[in-house]
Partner chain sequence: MAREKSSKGNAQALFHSLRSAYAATPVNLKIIDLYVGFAVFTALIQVVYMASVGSFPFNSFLSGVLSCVGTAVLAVCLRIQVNKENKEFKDLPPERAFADFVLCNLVLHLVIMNFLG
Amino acid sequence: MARSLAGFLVLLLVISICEAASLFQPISDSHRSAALELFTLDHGSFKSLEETYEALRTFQILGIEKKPDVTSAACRSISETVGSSSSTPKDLFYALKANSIAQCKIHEKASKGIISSLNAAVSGASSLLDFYYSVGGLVLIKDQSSNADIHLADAEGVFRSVKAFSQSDGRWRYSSNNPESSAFAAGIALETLAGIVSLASSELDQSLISTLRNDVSKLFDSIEKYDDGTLYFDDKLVDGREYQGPLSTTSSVLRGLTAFAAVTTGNINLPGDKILGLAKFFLGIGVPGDAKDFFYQIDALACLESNRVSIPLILSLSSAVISVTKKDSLKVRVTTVLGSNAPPLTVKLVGAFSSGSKDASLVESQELKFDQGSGLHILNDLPESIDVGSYTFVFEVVLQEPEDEKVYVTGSQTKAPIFVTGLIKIENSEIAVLDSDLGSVESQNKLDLAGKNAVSLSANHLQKLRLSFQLSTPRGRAFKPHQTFLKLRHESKVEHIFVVGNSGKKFEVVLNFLGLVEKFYYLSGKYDMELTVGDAAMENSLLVAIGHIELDLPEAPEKAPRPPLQPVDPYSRYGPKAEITHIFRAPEKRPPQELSLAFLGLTILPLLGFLIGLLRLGVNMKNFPTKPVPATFAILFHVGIGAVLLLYMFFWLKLDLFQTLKVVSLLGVFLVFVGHRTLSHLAAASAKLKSA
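For the sequence shown above, give one chain's structure in the form predicted on its own.
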């Protein structure tokens, strides 16, 4: 039962921390393990070039070295795609995407064919996705071919064609025929326009770029928000396409924003808190269980890691549980979303509040000490005002270099749930039987609740039982645990539970048996006593047997309530039964071996006499068939008779009755068949002799 209590308290601790958690952890090894499980090969390769690119890109971002070797299969598929005249712009786009990581060699002739095909696709594009795949393919082939001089002939015209799909709220349409707009399409459009800017032979009209910056600001004005500052984009069903969830939509917008910021000069006017809110969204979803969603998460975090708008810095804790008894240190780490080191900065603890309390901060502002070796900011000693319990710590991250403030964003303040545990002192524990009228102590026992107890008490219905003890924290303050109750269990398994009340440090429960006789169902006899004191912050929670009390209660009236039927333990009903042992009767004494052999000889004598009689009388072979077929059946008949005699011998020596019956049934069918044929021949021969 102690193990069950410990498990319950650990669960309570986890739930209480998770409910208050507003802190996010950067990418860890759990993501790397999940990537290898989610991106699995199908007969040595991935199912499509799109999936190949997503797997390779994910492995590249996470720095996974021991990944499946798909280079040869990927290069073969890439070569087939770029060399085929029937490949669509989408096929070429993902082939070039995969090749940007696989680094396969593409022949110059194939490159020229791709460029010609994609240029024609740009000229004939009529939807946003047409522009996205064709322009994106040209950007990729330009990056991969150092000798290729690729430009759009009318980059500004193409830019305006794509811009025509934009809406006043910053969202975009997939085509001019569809009035519905989408944030997912906005991300695709930004990425496409960034590609057009990079492919332009001359600088585009800056008014177009300014207008696009305003569109980005409008798009972020419609962003969704959670109470903890997490931000994300969401879409409705658009153009009959499959619903794009918040993960894919937000990832698309981030990818487009990063691409657009990389090819334009000047800053995009976006508050740093919005970038930080997007980082919280992608880190807060944990590890997705779908390969596509996993790629969206990792790719978006890579965009946050390297974008030119703002790079978010994430504050995380080495442990959210600190023991004051063990004098644990508070350790804080500040990194990027992918776990890279942050620039020089200072971490300050600016406030600490009891969970659910609106009182003033329990601590004064103090700076954490930075450890160069571990990269942690450490507070070695918790303030005396921090005792066992649940708290919310407030941290402030300050960049040391002014230039870093233009690149990184830390947010104003970061709240982190902290759970402080410790060993609780248990003192002045005693149990006593009191006289009901005078309240005088009739018998009293000291208890060691941290050790073993075997108290034996007795009382009647005119007396009381009192249990009391004191609890205090390592700092000497009063401690009130979540669970404190006394259990009395009758020998008939009927249980009664009583809450132990408290006033300050002292906990006390008084049971007046006169008022409890009906609750006890007038059951006299032995009651085992058990005390439970438990709390998630209490390192020495206990479930201890105190002893027993013998109660003498009056006889139950005729209409008194009966004790409830106790549930039958299913293990005792359906579990394994006790092993049945049986001693067999000792075998009877057998006769000497010589006597048994003599008896065997006597049983064989009649058979020997029969054989000798046959020899002396002579065997009549006149009627034995002479023709081959009848003679064969006659021989088989006699062989069958011999086999039956041999089977009798084996039955005597080795076989049991069932085995013998199986064999003799087969031999019987055989003997009936061959015997019938033999007797038929003899009857026919006899009839011929009589007619002659």
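Could you present the same protein in the form predicted in complex with its partner chain, rather than the form predicted on its own shown above?
What follows is just the one chain, with no partners and no other molecules.
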């Protein structure tokens, strides 16, 4: 009978593993420091009354001391809004909300003015938000002013008009002309209706309240779920501007729900695990980075901390990593969402399962000892069956007082991922060189893998290398680490890695060099040996140099593969490169200067010969004109030619073509004119001679 019951329980536990194991942490000091950073004054005041309220409320919930500058800035904006007659109900609402925390004094006259304007707003309200601000404002001022006689004139009428915005699926609309409905609006509506109930001068019709309870249950039917067991509300994304997001929507619904539960007398029957799921949703966010998100999270958790529906209790671990060798104990804490103490309860460890295996629980169900001083539930010694590795522990929380069951909700079972580490014993480690055929040991060395080794071996391609060792867990069981590698590195930095296989506790690798010759690229020489044994659960993972081995391998044949190029030190890529020296074209061999000068002289010779020949021929200047005018022209002609030749010399020496052409064109024109005059005069003279 007991056996079948146990078997059934085991089956139940196995099925429940299908859900992912995750733990949620309650609010801690990291939240408090983040709040101080996020909610800061911008030039001495917050941007709006809404933000003022959010900052004050967050500080109040987290128990952060009120800073004087924050309070004075808040009081300033509150009194400004309260005093002004043109403040809208929304401004008054947030001012009064902030004032409920800041507790600044409001004048009697001002509060009277507020009451009358809010009453007028209630009667003139047409949309959900109008009702929300005006009714909410009246509720707040009732608590804050000395005048306790604030009632809603026609509470039932107002109730019905707000209820008119509800829809059949539990959601609410914002106004009669806007058909869009949302869960966020539902939360606001519930808060407003709770306010109406509290302001009513006489009892409201109970049927109204019970229909509202039905609406709440229908709303909770539309709750959505994530894989890790968290629940939340979300609206359909229709209009980007109006979309609120799951965080603010869920927060609004929770606010409405708890406000409503606070004013009604009966019970709102909501399953406790839905509340627990909502609590996990808010805790699962961690520390938000945005002030608004932070406020929504903290405000919702404050609603969950104390409400009339059910208060969730959160189980958390101080550390999810436990060392078997150091004999750590498992410490569990159960608190409310904001970290306050839980009522008397016991925590039981009902099962522990190795991750990734569907075997039965490794531990018997046992109770954890409660330490009054620290508020922790402690399991001092891990059971023998828990060895190194990763596990899922299943806890169950049982409340000691039966009345607490109505107030608190703990959840059936909480799964927590636990990682157990420990020192792994490495024994009998040795390295040997064996003769291939006979298997006889040629040389053997014992290794101390925990310390330094400098083994020196030598082998040729006909032999084998064997490395073996034993691993066992602190509890004495076999252990297979994630990494067991033997690396051989040649002098030329070529590396080879081999996995060390195991059978049970014994780990061994045998390198048969005959088969590895080609893999080693026929490189003989000194190889450094390095052993790596590592695992996440191993506290003494090691990477040790064992020593070196001189390998004598045969010569590489023609077609053998070359070893891959070893990567150069990557930083040398950015170092300076080899300097490039430009090799200029070797200048042509020039002849010796004397030879060139000699030939220059030789070139002048024909000119001299020409001049001498001219003299021998009897050259004379008889035809040179004697009369002054033609003589001038003749002289100018010769001067002109000489000038052109001079210009050519300058052209060769330093002028460029364009300058030369410019001058030559001028000289040419001059020369043509002068030459024409001279030659025509000569022609006339010779014609005269001929005719004469």
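Numbering follows the first chain given and starts at 1. Just so we're clear, the structure is a prediction, and the values are computed from it rather than from any experiment. We call the rigid core whatever largest set of C-alpha positions still superposes within 1.5 Å between the two forms.
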Superposing on the rigid core, I want to see if residue 494 changes position between these two forms - specifically a Cα shift of 2 Å or more.
yes
